[in-house]
Every structure is written in structure tokens, then in C-alpha cells.
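We begin with a single chain expressed as C-alpha cells, specifically the form predicted alone.
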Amino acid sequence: MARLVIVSNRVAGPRERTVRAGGVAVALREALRRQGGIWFGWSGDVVEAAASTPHLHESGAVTTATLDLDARDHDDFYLGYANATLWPLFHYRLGLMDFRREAFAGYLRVNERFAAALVPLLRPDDVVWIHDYHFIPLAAALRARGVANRIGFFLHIPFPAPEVLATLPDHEVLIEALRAYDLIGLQTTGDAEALAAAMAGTQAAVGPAWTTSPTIASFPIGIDVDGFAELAEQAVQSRESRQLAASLAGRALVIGVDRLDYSKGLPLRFDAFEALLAGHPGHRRRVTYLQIAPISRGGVPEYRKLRRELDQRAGRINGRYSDVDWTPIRYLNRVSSRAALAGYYRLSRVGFVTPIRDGMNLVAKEFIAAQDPADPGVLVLSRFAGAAAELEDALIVNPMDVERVAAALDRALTMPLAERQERWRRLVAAMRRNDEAAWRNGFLAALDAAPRAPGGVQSSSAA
């Protein structure tokens, strides 16, 4: 069996046990465990002078290989182009997009550097699976160095419509770079259609065309439904879950779990919960909303502004509605373990997942998997999350319509048991049809069937 080489911005070590909620590290780690290979990416460290060769750590058949970034590369590649340009663009937040040519040059430079470091590690029959918007140009950089291995790319975030993509200066460079892949996977059919339209509409060739027509398809990410359900059943007995349950004093729990990011629609979510309390006063003192939002990209000004905005909203709502023994919103910026979150989900009556735009959103799926089949909670889900295409039996909402979201919360909190059970059964059935294994195996099977890209010479280097 050919080795698998996974490339992602951050690398989860083979012995790492705690995985961020909604992460895909579990699925990727399982693929490496089955096939053996390399997980290659950024170490997470910013150093004064970054070495050109990666740090290697072997654990059985899996090797992790990581590169450090110096301050300039971190600012241009990570904070600059990846997260201040591509992230807001792909999430339709054009007013927040900051394009700087020096950052774009740094993005291309770091991709070249990563390609140069990866080539010596490759074997001729390795299958290379590159992940996410940080490394769009990486395959082209590998092809230029003679790599003819099968190379697939999976985008974890949404892909914008061609009209939106066209607002990005030199977007043709990215589109041409994507032609170097044999297979490009996206979360939804709509995303795949948007990319296909962008490729068809890009006339100017920038650099060599490594393939004439890479395969483009949707591969919606799933989760290990049974594994997460078992984790939740055990975790609900943990000290953290018992403490949470005791603090609720019999009140219903509404839960949201998101990175602190403007794509998640958190200010609107707070407003909708306030509208619930204002318009449906019977829920006052009977429901608590727990929002867990670990801080991300704290160095980006927009994220600091968002944190201040949420602090103010939570304070205002709690100041208006709190009582001596009840606080409506519990707003936490701490990271919680995957096991702790699984227990919290199982305790919750409502999963509150309302991003303005999201590639998939695995929190929605984890919430469903964690529920007690005898007394399941209800998922309130944004129509703009990729998961909405599969989870049709959730209460699907437009997060921009605060009053309608509040009405959906009211319906979720008052829904009869029989309806909750039937919706949950259909949701779980949909998730089982497209679980973690189906996503992973489907993508790798499609990549294995793809023809090797012309234009390069197979690497003869051995790891």
C-alpha cells in the first residue's frame, strides 16, 4: 500500500489525545495509522531564523515533519494573506479583506519553502493529500520540482462565487495553481460548482498548466458517529459534566461551541437569545445559554474587536435579565477538551449553530451524535453551514433574521419528545451514510483513480 503524505497548516502529533471540537485531526490521523506515512506542516513556532529542513518525529509507521516560521513569514503568510485576505474573501466578508502585495509574495514564498522541504521526504508512489487555503499553490511548487505523484487538495472552508473571487487581485494565480492538482475536493456541491465556474472563467494562463482539467467534486466531511456517541455517554458522568448539570438546577441548556471568529455569527446569536427572552418571557429563569468561544488569531485587529463586542453584548443582556440565582448567558473564552464538550452536548436541550458562512461545521454533527436517544436535544442550524445540506431535520434558520431564530429557539425548547426523537433518528441516519470513514475513503479512492499529472518527473528520493 502506498504511503500517505498529509500536508496541513498545523500538525496533530500521533500521541495527541485532545482534539479541538469540530477538528478533522481524528480522521486524518486514522488515515495515517492505516496506511503509514508523513504528516507535514507548520510547527506552530515563530523563531528568529527558521531552518530549511523540517523537524522529524517518528512513531511507528507515522512521521511528523514540521517547519518553523520566522516573524516575516508568519506575518505575510499566516496573519497576512491566509487569514487577512483569503479567509474573509472565502467567507464573503469583503469589507474585512486586506490585500497587500508583500503579503501575497510571502504566501507564495512560504509555499515554495514548504515544497522544497517536502520533496526530499517523498517516495515515488506516495499519495499526497494537501489541506486548506494555506497551501493552494503547493502542488504547483511541487510539480515545478519534478514531483509527479498523485496530489489531491481538500478545501475545508467555503469557496466563493466567481464574482466574489474576482475582487481578489491576481486571483488568476490561485486558479492556475489549482490546476496542478489531480483531484480537488470541497465540502458542498455548491462550492464545487463555484470552483468549476471560476476555472472555466479564468482565461489568462499564469504559469504552466500542469493538468488540463483536474477532477472537482464534493466530499462532505463527517464524524465517527458511534465513537462520538460513546465518548459523550461516558463524558456526561465526568466531573466537568456533573458540575455543569448541578449548576443548571434543572434549567434547559442551550449550547454553542465555536472559535472566536466573525464567520460564526456570534453577535447575531447573542441578539437572537436576547430576543427569545424578550419575546418569550416564559423561558426566563428556565434556560441558560452557554457559549464556548476559544480565542483565535488574537493578533488580528478584527478578532480583538469582535471579542470586545461580544463582551459588551453578554454584559448588557445579563445586566438586563439576570437574577440573584440565574445568569442567562455564560460566555467562556477557554478551550475545553473534546471529551468535556461531548458531555456538555449530551446535557444540552438545544445545539445553537448559526454561522454566517461555514464550510461544513462538525460541531452540528457532534451535537447530534452526543444526544441521548431516549431524550434527544434539538439542533438549530444556519442554512449557510455546509452541514445544512445533510441535516435537513434540524431547525434550519437564516442567522440574519434574529426574530425567526428566536422563534426557532422557542420551538426547540418546547418541542414534544416524540418529534425530537423522530428528528434525531433521521439526523443520525443521514450522518451514518456520510461519516468520517466515508469522507476519508471516498476522497482517497477518487484520488487513487485520478491520472497522474503530466509535466513533472517522479521523485526518486526516499524518506
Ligand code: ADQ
The other form holds:
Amino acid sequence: MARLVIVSNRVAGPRERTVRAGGVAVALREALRRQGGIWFGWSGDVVEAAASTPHLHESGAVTTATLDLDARDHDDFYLGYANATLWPLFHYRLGLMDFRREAFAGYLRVNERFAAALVPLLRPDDVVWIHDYHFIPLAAALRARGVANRIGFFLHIPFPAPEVLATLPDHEVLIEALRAYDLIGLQTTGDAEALAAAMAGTQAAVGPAWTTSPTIASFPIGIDVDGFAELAEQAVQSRESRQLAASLAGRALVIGVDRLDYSKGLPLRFDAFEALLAGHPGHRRRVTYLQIAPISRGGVPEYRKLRRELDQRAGRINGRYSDVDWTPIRYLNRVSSRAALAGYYRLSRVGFVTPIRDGMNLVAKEFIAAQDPADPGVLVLSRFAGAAAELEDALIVNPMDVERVAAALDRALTMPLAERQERWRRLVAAMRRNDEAAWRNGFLAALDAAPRAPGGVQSSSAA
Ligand code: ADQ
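For comparison with the form predicted alone, would you give the structure of this protein in the form predicted in complex with the ligand?
Next comes the full complex, and the chain you just saw is listed first.
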């Protein structure tokens, strides 16, 4: 069997098995274990002088290969272009996009560096699977070095509509670089259409330098539904879950779990919860909202600003509505273990998932999988999460419409058991159609079947 070579910004080592590793890392490690191969990416370390050869670590049939970044590359590539240019743009936050030409140059430079370090590790029949917005130009850099292997790309975040993409100076360079892939996978059909439109548009603008088109398709990412359900069933008996349950004193729990990121819509979510307390006073003292949001990308200024904003909002809402024995919002900037989260989801009456934009959103799927089928909670889900395309039986909301989101919370908190069960059954059925294995195997099978590039660079047109 051909080896699999996975490239992603962060590489989950065997040590991360229990705590931080989310569903995706687990899914990818499983694919590697089965097929054997390499996981290649950034070590997570910033050093004074980064070596050009990767740190190698072998464990069974799987080798992890990681490169360090120096301070300039970290600033330009990671904090700069990846997370202060592409991330806001692809999440439709044009006002937050910071374009600096040095950062773009740094992004291309780091992709060249990673390509140069990867080439000596590759064997001719390896299948290369590159992940996410950090490495859009990596295949082009590999092809320029003569790599003719199958190369696929999966974008975990949304792909913006052409008019939004067009605000990025030199976006044509990225679109051209994408043509070096044999297969490009996106989360939703909407994302796939947006990319196809961007490619059609740029081809006309740039001319016939590339006569090729990669296959473009959607592969909605999913979770191991039964695995997560079992985890939740056990975890709800754990000390952490019992402590949480006891502290609620019979009140209904609304739960939000997100990286502290402006794409997740947290300020508006706090506002919507406040609107519930203000406009539906029957819920006062009867409901507790637990928001778990560990600090993410603290080195990017916009994230520090968001943190201050949320601290203030939580303080203001709690100041206004708390009682001596009740605090409406419990706001934690901590990472929790997957098991603890699974238990908390199961204890919750409402899963509150309201991103402004999200590629998929796995928290929504984890919440559903964790529910007790006999007494399931209700998912309130933003229409702007990729997951909304599949999870139609959630209460779908527009996070901008604070009053309506509050009304959806009210409806979720008062929904009769029979309706909760019926919605939950349909949601789980939808999740089983696109679970973690379907995502991984579907992508790899499509990569295998994608029309090949004769000699690597020139590929035939899309299937
Ligand atoms: P993220 O933006 O990180 O992922 P999400 O899909 O919700 O968002 O995945 C987060 C993962 O981290 C989940 O498995 C969740 O359980 C875990 N997690 C979140 N908060 C946590 C906490 N406080 N403690 C511990 N674990 C926590 C990106 C895209 C998404 C896309 C995924 C996968 O932005 O849109 O769904 O990749 O493709």
C-alpha cells in the first residue's frame, strides 16, 4: 500500500493523544497508522536560527517530521499572512484583514522552505495530503522541485465568494498555485462552488499558463459518532461532570465550547443570552450558560481585543442579573479534556453554536453525539456554520439577529420531549452519513481516482 504523507501546520504527536487532540487529529493519526507514512509540519517552536532539516521522530510505521520557525517567519507566515490575512478574509471579516506585502513574501518563503525539506523524505508512490490555509502554495513549490506524486489539499475553513476573495491583493497567485493539486476538498458544496468560480475567473485573467484544473469536491468533515457517544456516556459519571451537575442545582444548562476566536461570534452570543434574560424573564435563575473558550492565537492583536471585549460583557451581564446564589454566565478560558467536554455536553439542555462563519464546526456534531437518546438536548446552530448544511433539524439561526437567537434559546429550553427526540434522531442519522471515516476514506479514494498530471505539473481536466 502506498504510504500517506500528511502535511499540516501543527503535528499531533503521540503525547497529545488525550488532552488537546480534537477529532481531526485523531482521524488523521488513524489513517497514518493504517497506511504508514509521515506527518510533516511546524514543530510549534520559534527559535533563533531554524535548521533546514526536520526533526524526525519514528513510532511504528509513522514518522513525524517537524521544522521550527525563526521569529521573522513566525511573524510573517503564521501570525501575519496565515492568521491576520487569510483567516479573517476567508471568514468574511474584511475589516480585520491586514495585508502586508512582507508577510505575503514570508508566507511564500516558508512554503518554499517546507517544500525543500519535504522533498528528500518523499518516495515516488507516496500520496501527499496537505491541510489548510497555511499551505495553499505548497504543492506548487513541490511540483517546481520535480515532485510528480499525487497531491491533495483539504481546506478546513470556508472558501470566500469571488468578490470577497478579490479584495486580497495578489489573490491570483494563490489561485494559480492551487492548480498544482490533483484534488481539492472543501467542507461544503457552497465552498466548492466558490473555489470553482474563483478558478474560472482567474484563468481568464491570468491566461493559459496552466492548462489544467484539479478536481474540486466537497467532503464534509464528521466525527466518530458512536465513539463520542460512548465517551459521553462514561464521562457523565466522572467527578468533573458530577460536580458540574451538582452546582447547577436543577437549573438547565446552555453550553458553548469554542476556541476564543472572532469567527465564533461570541460577543453576539453573549448579547443573545442577555436578550433571553431581558426579554424572557421566566428563565432568570432557571438557566445557566457555560461558555468554555480557551485563549487562541494570543499573539495576534485582534484576539487580545476580543478577549477584553468578552471579559467586559460577561462582567456586565453577570453584574446586572446575578443573584447571591446564581450566576447566569460561567465563562472559562480553559482547555478541557475531550472526555470532560463530552460529559458536559451530555448534561446540557442546549448546545449554543453561533459562529459568524465556520468551515464546519465539530462542536455542533460532538454535542449531538453526546446526548442521551431518551432525553436529548437541543442544538441552536448558526446558518453560517458549514455544519448547518447537514444539521437541518437543529434550530437554525442568524447570529446577527440577537432577539431571534434569544427566541430560539427560549424555544430550545421549552421544547417538548417528543420533538427533542425526533429532531435528535434525524440529526444523528445525518451525522452518520458523513462521519469521520467517510470523510477520510472519501477524500483518499477521490485523490486516488483523480485524473493524474502527466509529469506532475500538467494535469488533465477535472472529472
Ligand atoms: P476549529 O475552528 O478549531 O476548527 P471546531 O470544528 O469547532 O473548530 O473544532 C474544534 C475542536 O476542538 C473540537 O473537536 C472541540 O471539541 C475542540 N475544542 C474546542 N474548544 C475546546 C476546549 N475548550 N477544550 C478542549 N477542546 C476544545 C477548524 C475549522 C472548523 C472545522 C474544523 C475541522 O475552523 O470549521 O470544523 O477545523 O475541519
